[in-house]
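Let's start with one chain on its own, the form predicted alone, as structure tokens.
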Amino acid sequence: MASHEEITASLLAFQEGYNKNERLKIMNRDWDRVVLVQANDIPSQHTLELRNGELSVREGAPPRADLTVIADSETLADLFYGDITPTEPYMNGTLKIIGSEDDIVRLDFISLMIWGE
């Protein structure tokens, strides 16, 4: 089990990521999206908006998402991290994400990008 402040330096860890990524901030400067990030073994709630191709992260729920994504805790920090990609846990039910089919594409890109495969 990850702790609320692991989750919270994996995202860190992404935010950057994506923002030393300039390919990624001009391909989504049109794609202003609110991402819930929630744990569903302990309370840990995250936001990552994206805004003109800028990310940010912040502690707690936004008070409207377009996509939520909601996994244990370990998961989404292995996730966040690079360690994993999406896929088997989605697959496997471990990792919901909820959204558009479009916006969940695009999320799953954005990883690749950053970590690779």
The other form holds:
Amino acid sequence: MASHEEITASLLAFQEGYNKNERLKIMNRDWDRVVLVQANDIPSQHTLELRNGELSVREGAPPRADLTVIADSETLADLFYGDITPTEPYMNGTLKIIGSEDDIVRLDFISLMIWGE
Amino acid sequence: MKRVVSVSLGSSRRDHRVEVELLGERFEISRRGTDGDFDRAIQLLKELDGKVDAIGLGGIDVYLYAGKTRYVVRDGRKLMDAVQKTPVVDGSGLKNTLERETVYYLREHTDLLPPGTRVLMVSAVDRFGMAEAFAELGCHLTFGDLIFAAGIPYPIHTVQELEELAARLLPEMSKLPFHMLYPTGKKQETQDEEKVKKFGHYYREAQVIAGDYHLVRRYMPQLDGQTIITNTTTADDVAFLKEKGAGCLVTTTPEFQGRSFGTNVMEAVLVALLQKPWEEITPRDYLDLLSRLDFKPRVVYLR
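Based on the form predicted alone presented above, generate the structure block for the form predicted in complex with the partner chain.
So here's everything in the complex, that chain up top.
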């Protein structure tokens, strides 16, 4: 089990990876979205916000989310650190993403662009 | 008579059956759509296994190529694995030969592809041979893989960048359910109006639009005489393209009784003619056979 602080650290690593990638920022400049990241085994919520291609992270839930990402704390930390890709946990149900299919593909795409090889 | 059946995840409204003679052999060629129902496709494949001479898989890719790397689409592989006895193909082998040749043919025999032609390929990882041929002939290319599959307004302009992004994305994205990346079933009969509005300018800026027909159709705005290079078109599709203002239709596969079948069907026909295990068939085998069959792209002027 990961702690809330570990999830925060993983999201900050994700943010750093994203913001270093100029091409990714160009690719997402039309995609303004608010993403709630929620652990289902510990009390932990974070907000990812994409606006004009920039990504920001903060602790706590947003008033309204376009996408909700739910998994156990360990999966969330692994995912945002890039130790695992989202596809497998998404396909086996460990990771739930609530939102439109287009947005889910886009989120998958972003994580692969940051961490994928 | 040899029997070749294409089992497609696409709409059953496009089903078709013809009898033709090729190199002295009679063929019954048919297409059976399963309206996006994956389980029904598996069941049908199992029923046909061992009872027909070759099977084509339609409405889905099993293999995607970028450069020398081959990516396996998980859902496509599941369908292929349902067939144990009959040779089964997805058209990717033929795409790498026939569609490459189509581009060279158009340059040599028509005025549709002069140097510097602006070409939009709605998706290129499913037609890498064609993409390379366009690049080789000096066309200005826009690959719409990210635009149309993922809604990301990022045009890719070089084969090198396409390969780089494919290497990063496809190993994982190919594991997603296929319907998340490609229109299946009923989606093939409608247009995505939001994306037509948002991304239609890529079509209008091009002189030639190439690629999978369902993708070409789904995002097509009103055109102004552009050439469409694709396959699997029916008489209704030709009417649709005319209505949209396309200037010319080129199909890479030959027409049988008003219908150009998908590359998966044609590859299945070639496999049935070659009578060699699929793994042993080389691009040279396909090219020799295509030459003996005298297959040429079909060019239809729509204006």
